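We begin with a single chain expressed as structure tokens, specifically the form predicted on its own.
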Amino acid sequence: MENCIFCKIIRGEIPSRKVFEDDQILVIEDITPQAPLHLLFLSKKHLVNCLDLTAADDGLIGYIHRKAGEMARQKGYAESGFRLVQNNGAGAGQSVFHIHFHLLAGREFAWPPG
């Protein structure tokens, strides 16, 4: 999408602190981290949120979850725990309407969240 900030980051039009990239996803550091580790997993395919997903996207979402686990392990948070969050809609806290996942770790998290 032309005016989507995450699409612009993916295209390299806006700088980011890139952690990982391949043909399916871009992983960047969040510019306003909410935990010592706060990474954003951006799908290179523009989808608004999980309501836009089809069966064709099952592999992409599984891949993102597996990569998040790998990164949590690499960063040393597998044992202490981490949170993987995906918000759907403004009422749930989604502020950028391009599907993305937050990997948060390094502090205690309350339940229920938010």
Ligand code: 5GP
Given for the second form:
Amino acid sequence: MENCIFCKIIRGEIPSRKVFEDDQILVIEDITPQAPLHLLFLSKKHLVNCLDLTAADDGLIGYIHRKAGEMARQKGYAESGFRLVQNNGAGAGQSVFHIHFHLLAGREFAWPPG
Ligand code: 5GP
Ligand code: ZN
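Please give the corresponding structure for the form predicted together with guanosine-5'-monophosphate, as opposed to the form predicted on its own shown earlier.
All chains and molecules follow, beginning with the one already shown.
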């Protein structure tokens, strides 16, 4: 998508701190971290949020979930716990309308979230 900020990051038009990249996903550090570890798992395919998913995306979403767990373990947060969050719509806090998952770790997390 032409004017999507995450598509621009994926295309390298906006700089980011990359943690992992392959043909399906890009993992970057969040520019405004909300925890000691705050990574964003971006789908390389532009999808708005989970309302945009079709059955063709089932593998992609499962893959992101598995990679987030791997990353949390690799960063040392398997025991302490971590959050994997995906906001859908402005009313739920989505501010970038390109599907992404937040991996947050390294502090206490309240429930329910604000
Ligand atoms: P959302 O609010 O849509 O769930 O999450 C969007 C996230 O993207 C926010 O946590 C915000 O800090 C992050 N973000 C927005 N613009 C940029 C950017 O240009 N670079 C990076 N690395 N993160 C960004
Ligand atoms: Zn996009």
